[in-house]
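In the form predicted on its own, a lone chain appears below as structure tokens.
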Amino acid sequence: MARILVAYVSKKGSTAEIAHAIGKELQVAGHLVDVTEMKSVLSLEGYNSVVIGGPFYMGSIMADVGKFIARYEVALKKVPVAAFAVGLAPLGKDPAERDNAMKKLQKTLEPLTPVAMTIFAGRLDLTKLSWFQKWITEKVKSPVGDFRDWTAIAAWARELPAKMGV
């Protein structure tokens, strides 16, 4: 049984459900863990492996995840590292913007490396839209909706332990 910490910044609260979705499934697998905004960590002691989640928002990922990364940067690189961005890439038809997406993400977590790392379709609630951001939703023709696949999000969680070694 490993101590594991799931750290996640959240705009809009799309991520946050989805690193308690990922910490349900690493608790059900027997791990201890803790679910945490990345704000309110104050240390990574004692635990045996971190996961690292953050929405993109306006095409990049919060800078809060880099921040944290440079402030644990030492003792992150003494644990396993697991990271899932959140955003709507994954529901474009140009696998480049994927590509581009993961590319992103794989920047943001310099220098680390993790032994797992994913993008999750997010969701885009307009009524959580101030009136500039739903303007550039109508302009650059997002989706909106909710496009979470919580038996995806599930089963990367399910595959984590094995990938972290604990």
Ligand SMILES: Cc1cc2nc3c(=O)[nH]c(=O)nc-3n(C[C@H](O)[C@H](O)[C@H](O)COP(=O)(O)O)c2cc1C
Given for the second form:
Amino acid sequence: MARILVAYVSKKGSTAEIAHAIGKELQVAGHLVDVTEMKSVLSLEGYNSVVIGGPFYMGSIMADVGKFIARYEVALKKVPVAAFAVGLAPLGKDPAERDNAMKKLQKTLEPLTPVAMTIFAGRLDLTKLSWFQKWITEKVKSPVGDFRDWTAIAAWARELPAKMGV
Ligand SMILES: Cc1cc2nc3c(=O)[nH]c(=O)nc-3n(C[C@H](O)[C@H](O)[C@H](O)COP(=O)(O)O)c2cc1C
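Target state, the form predicted together with the named molecule; input state, the form predicted on its own:
After this comes the whole thing, all chains and molecules, with the earlier chain placed first.
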């Protein structure tokens, strides 16, 4: 049994729910899991592995992810790390858009060598957006709805312990 931290950042809640779903799968696999907002993490002491997750906004992964990695770089280099990003890029028809998003995720994680890395489709709920965010998403014709694939999310999480060697 390992102690695993799932550290996430989320503006509108969809990444938080994905982080909790991943945590649940890891718990079911018999591990001790904390699912915590990155900003509230005070130490990585005692964790055998860490899962990091954050959403894309305006072409970049939320800055909290890079800040979290910079802050805990030394500790994160000592344990297996997995990472996921959340966005609408996976829904795009253009493979270049998806490749670009993956490159951005890789770049954000650069100081680390993650054992697993993926981008999940997220949720765009117009009722949760500011007028400016609504305007932006209408301008770029973003798909609206909840595109989270809970089966794929659970399957990814179930593979983590073996990849992490825990
Ligand atoms: C203003 C705005 C900008 C966004 N920009 C991107 C983007 O550049 N790339 C992307 O893949 N998704 C983008 N998205 C989609 C979000 O990543 C998606 O809604 C995600 O599920 C939000 O996560 P959260 O609910 O945890 O905040 C954007 C959404 C909004 C509202």
